[in-house]
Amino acid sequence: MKTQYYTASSLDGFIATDDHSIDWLFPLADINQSSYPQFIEQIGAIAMGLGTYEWLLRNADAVMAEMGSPWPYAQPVWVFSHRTLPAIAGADIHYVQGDVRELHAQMCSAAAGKNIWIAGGGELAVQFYDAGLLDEMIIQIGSVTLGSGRPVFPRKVLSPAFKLRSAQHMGEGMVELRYDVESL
């Protein structure tokens, strides 16, 4: 069982707008031709950022478009947020604040032996970091800049450095590159 922060990023190390949109992903890959396929099925449960879950809200028209569902996951999803937000019909969603450490192990729990995803969210990723429950980053890097956004990951991190585990071609558009994490 894997904590993974599984993600895409701009050359210039965004993962969305300054708004929160990914849209300048979608023209890059084909989801199909990517490792997610393989990645969602190894998943039991997934911790989300509120800015993912506010895109897929406002995006709710295009994932059903796209999944057939106005909500792409069959996993439960803890979204951290300070805040109320609205329900999605037939979602399995926890909505929670706090320590990541107390909540890990009831994702744990939940994902019965599968992996935990962080889904969006550099700074939900930091947090799990710094806990020392991160195992691995995924990051699928796009070839666009977006001068400005959110980033992949918000923290300097300089010892123990992330270990490259594999670099893998996706098409004319996209690139993927697989880090071990080591616990600080």
Given for the second form:
Number of protein chains: 2
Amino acid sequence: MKTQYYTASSLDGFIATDDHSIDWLFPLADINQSSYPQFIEQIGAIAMGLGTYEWLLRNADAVMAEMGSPWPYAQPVWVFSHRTLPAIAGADIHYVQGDVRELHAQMCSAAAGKNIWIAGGGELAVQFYDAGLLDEMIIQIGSVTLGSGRPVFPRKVLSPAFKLRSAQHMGEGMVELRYDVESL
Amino acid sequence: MKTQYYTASSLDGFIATDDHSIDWLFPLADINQSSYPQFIEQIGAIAMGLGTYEWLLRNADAVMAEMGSPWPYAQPVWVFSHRTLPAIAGADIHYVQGDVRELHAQMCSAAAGKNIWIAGGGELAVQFYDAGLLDEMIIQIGSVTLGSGRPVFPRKVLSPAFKLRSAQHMGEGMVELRYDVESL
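Switching from the form predicted alone: structure of the form predicted in complex with a further copy of the same chain?
All chains and molecules follow, beginning with the one already shown.
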């Protein structure tokens, strides 16, 4: 099983606007034509930051249009948050805070051999990286720039560098880059 | 002839550190194994910002080690600057300021049918883009993050999006993305 940071980024390194919107992404690719259906099938537990989760809550209509459901995850989701938010029908949500190592152990247990998805934001991916728990990054780079926003990975990582395993051209709107992550 | 922004960027969208260093890039790929030799052969004139130029001046030793010469450009170079800097032996430098449209016309004339290279920084590439003069972006994305630095393209461009023409996996350290640029 792997712990994977799977996300889309603009060419200038932002995964969302300053207010956490990922609207910019939808015109660039059809999620059903992407690696997402295969990816999500192998996922047993999901981690997300509060910003990502709140965006999903606020944009249920857009998520419905894109994903076919306002809460498209069958898997249990760990929301890293100091607050508890309204429940979503059908969602298996754990509000957690604290050491990512302990929470990762809980997630591994729940995932039962499947992979763990760090859904975002970048700060959460960095927390897992810093704890030596991130195995892979799958970054879809859209053919746009945002100019500002939420950074894809707000940390310097020069050595060891990430290891690019593949670059998949997905049409003029996107390329998917897969990196192996070596811990410090 | 085309006007091309050819540069390397970190995965998080920075082409250089805050002090304009591109040292991070050298361990990731061998420039002679890259598209650079073929690219530079087709270039007739070069535009660069003051930050890029000053970095070259300050780091003649590193440039020598990487490129085989402290001033590796046979082509005339337009340095966009409000100041004049020390001359470099063997370099054909024009210090210019003002409207990029007029300067682009001068560069086209000097390039005599060859391409024009916007060597950086990102702010200069944006100036050419905003003037409707940028035809192509060739961005080599290194398998590292810088966390902060000089942005690859400091502007929002959502529509028309750039058009990804190819994604060339250049080993685990780098991927080269080629985009056609459509003007607003």
